[in-house]
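In the block that follows, a single chain appears as structure tokens, in the form predicted alone.
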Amino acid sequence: MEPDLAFFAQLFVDMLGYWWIIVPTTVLGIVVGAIPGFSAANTIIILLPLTLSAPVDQAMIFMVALYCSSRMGAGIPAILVNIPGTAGAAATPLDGYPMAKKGLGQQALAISFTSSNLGGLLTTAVALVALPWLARVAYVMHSVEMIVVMLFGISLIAAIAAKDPLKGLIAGLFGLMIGSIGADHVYATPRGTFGFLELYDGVPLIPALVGLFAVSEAFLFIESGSILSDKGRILVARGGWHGTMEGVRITLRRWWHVTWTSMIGLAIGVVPGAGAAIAAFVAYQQSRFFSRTPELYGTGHPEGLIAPESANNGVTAGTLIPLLTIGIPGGATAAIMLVVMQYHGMPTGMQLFSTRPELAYGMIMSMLVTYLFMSFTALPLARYLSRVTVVPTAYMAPIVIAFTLVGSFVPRDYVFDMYLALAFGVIGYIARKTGYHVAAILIGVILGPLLEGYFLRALRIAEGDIMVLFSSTIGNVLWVFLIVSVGAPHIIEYRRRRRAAKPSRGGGE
């Protein structure tokens, strides 16, 4: 059947029946979300004799639910004490915690709850109306579009080695370089293990990535008395609805950064496998580039928290995409729904929009309605949760540190993870204080094992041909965007620094 708009309405009413598994569900899912290594995907595993025993319907609903929310809660220990709770909350510590460390932590949080509620709420109305032609992305991005793709994210280290280029570089060099570490991709040789088995998958991304911030901001708590400056620190103790409702105001004014970082979640939520952390580094770095004050990110400026937050979110509509009209799962969270669906005998593809359309718009539909609820549901806890920024860094550090290893143990119930996460807080320490960037080694980290993957993979198809790199015609295009949005800034910096060199006119002697 085609759906028509009574067909959306009825749906939509239909879910907003549903409030009794959404309510309870989002505020599970912000709670999930804010544990650092804990994930939608973890809890649905833990609840998933309850997906299973529940209607199919239900179970698809809170598996939603518990997505989006999650996604959202991942963004308030980044924010709030430089803890991403997961690796699609990555890039949002560089401009949130430096909001939080100037007493602006209220402020912060409520943009990033309003860039994901608005990001969210865009990008799934755009997936119910545009499902037909979205779902062909899935089939025009192949590996050659995925490796520029992941370029744009791991140019953001050009961005960020801005200040001092040779630190810059030597740290992202450094992340790739821990990134290669595991069985390679060809002939699964391991490749810097050290004999470790635990290391044959590579290195795992939560305790990398609590360790280099978590771990090592902890290190730090113990050097000084409070998370805040002294003006931050009057500012949180005049408290008051003021932060919150500002924080809205800033979102809103720029809708049409919101409205494009969300598309660029969407379009990369749509690729399989390719995930809500190079949906947001690429929107950070997309970001910068075309912001009139680019100097300002990584100081605590609104468009650097806006755009990571509106481009993760986005990136759950996107992954339902390829799940339910080609039957493969873009993520860990739609693998585990594609299991409830099967085991409740339901169809994928587009068998399954014949059968069971109100099932299949119907998870969409569950999204939206779920955005809407988190609306009320989150933004007044930006207030209380700003809090959190004045206690005592003496309680601070062993309390981040525990559910950081908590949080590092949990993904694949190794104690060795634990031992990592402490490393990698010693790595994160040093470069912290010898002036290197962590989230430099973080992006290398994540996306160099993507990236060599995707590489190797694209090679093997060619039989070894180098120039299978610019075969394509949307790769070509990409390619071009890139140089573009890597030299134009210097460019641009270049013939400032002319015209302020040159001699006013109207000057002389």
Given for the second form:
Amino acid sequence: MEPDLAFFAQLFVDMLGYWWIIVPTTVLGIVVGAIPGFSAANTIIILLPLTLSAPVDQAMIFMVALYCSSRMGAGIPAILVNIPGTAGAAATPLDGYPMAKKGLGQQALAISFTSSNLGGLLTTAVALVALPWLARVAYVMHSVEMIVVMLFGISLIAAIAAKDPLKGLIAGLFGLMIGSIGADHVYATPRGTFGFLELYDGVPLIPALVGLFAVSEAFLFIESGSILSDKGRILVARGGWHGTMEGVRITLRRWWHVTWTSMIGLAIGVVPGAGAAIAAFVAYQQSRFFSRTPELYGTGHPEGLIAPESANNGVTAGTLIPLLTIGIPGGATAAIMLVVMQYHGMPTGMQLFSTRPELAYGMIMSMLVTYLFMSFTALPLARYLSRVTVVPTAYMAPIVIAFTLVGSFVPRDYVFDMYLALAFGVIGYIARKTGYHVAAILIGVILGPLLEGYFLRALRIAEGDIMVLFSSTIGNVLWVFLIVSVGAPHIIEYRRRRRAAKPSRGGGE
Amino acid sequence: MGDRRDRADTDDESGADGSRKRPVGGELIVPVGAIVFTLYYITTILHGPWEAKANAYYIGSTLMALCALFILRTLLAVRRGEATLGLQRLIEPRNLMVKRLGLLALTVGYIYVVHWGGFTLTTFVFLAASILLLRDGRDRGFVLALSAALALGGYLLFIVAFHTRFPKGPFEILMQQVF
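Just the form predicted alone so far, so send over the form predicted together with the partner chain.
The next block holds the full complex; its first chain is the one shown before.
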């Protein structure tokens, strides 16, 4: 059956009728997304008895709503206290937290919510219309192409370490080395595990995230009485809805920025296993590359917040596509959705579209409706959530340490992970105090194992021939884009300096 | 982090001749640690298949070269009299050293105890002790009440409502038997 406009309109109306599932689930999703260590996947597993006993359409709507809202919730602590709720929000504090410190936390949250919702709405609408074509993206993105996509994300290290590139590269490569701890992808040879069995699967992301961001930040909190700068305190004291309105206005004025960065998220989300962290880093890097004011990135620039938030919400729609069209889950949450679908006897792939089109398209439509509802339910929260920044750091630091450390225990149930988070906290603290960017380390830790996996897969297919990296047309086009996006800023900066130097030399003569 | 780091950037040491020297000793910790870790990593893969070694060859060798370059750059700056190997950037502000080490000790204690002490009790003790430490023992009543409220709130939200696998101890077991 070919869906037409009437079909989509009816589906939209049907989904609106499920507001009683969607609205409370979005509140739950925002809460679990905001707590490091929790995620939509964890929560769905906990609530699996509920989803298995409910009718399949309601169960799927619940899971989709939880997935979208937890993605958005992860940006809240990233902005307010520099602690990303999930790896997908790891690029959010780069500009979100500096905004919060300036007293613009409310505005930053409004920007995050609006760009998340707008990005989510746009990509979901595109996914609905272009489902068959988008499904093909998963087929053309092989190991070689994904290596280049990873390198786009990793090249962000150079961008965020512009002040001292050598330190930035050391931090990034150190992160990549840490990311390669664990059994190798082919023969499971243990590498750099210090004899800990808990590290054989690699460095778990949540303890790394908690340590590098939360624990190290908490120890830095105590060096000042407040997160806010003096000016920031005055701004926050004013209160009102102005910050929210301004955040919405800033985002809407940059609608094109939201559009193209969310499409990056959609394209990356379609590739199984790619994930929101890659999308967020790539979108941030590209946003900075095309910006007229790249020097403002990292200082609390709205575009530096819009890009990762739009992209990581674009991923949510993308993740559903391989699940629905070829029956391959794009991530942990999608994998659990697949389990629930199979439990209910639902087919996957094209059979699902032919036998239950209302369920197949309904899942994507429920995502669209979730984002629509969240536009109204999340925004008013910005004003009240931003008050977190006025809590004195003597209270904030122990609360952050206690709750995030226990959060790092939750995914695997290992006390070891709490010690690991503390170890990363010490590394993060030393790095921050001595001018190394923890985000650069984290990029390495997140993308390192993925890059290695794709790299080894490509080499094995080509029987060790390194030239395989330049063997595909799409890959080669991406290589050219990568070289341009890494090299061009330096060339532009060099030419700008030369132009600036010429008149002064002339003046001197 | 910017402003705190910027403060550290200007936190220079006056030399005997009155000139300002940057204390850069702390900046060497990350590269030296990276070199030590990479060397250890290499020892674990010496006899492994090439698939296990690929990363260390490409990334590890580049990392060690960059670290060596950074250490050389730093030592040259020290030799030129522009910097010292002092650790001031890492240690400052000195007046918070006791609080910082105290919080670290409490954090290690929290991780050690929480597994058998359970989330609620251990979190209450940790929060109360840490906040009192950071607030120089002021507002004891309020701090104790706040710590109890937060620990109980966490228990209700994570363990009762979400059935999360938080560490369980005497309090959680007692509550399970009561209700």
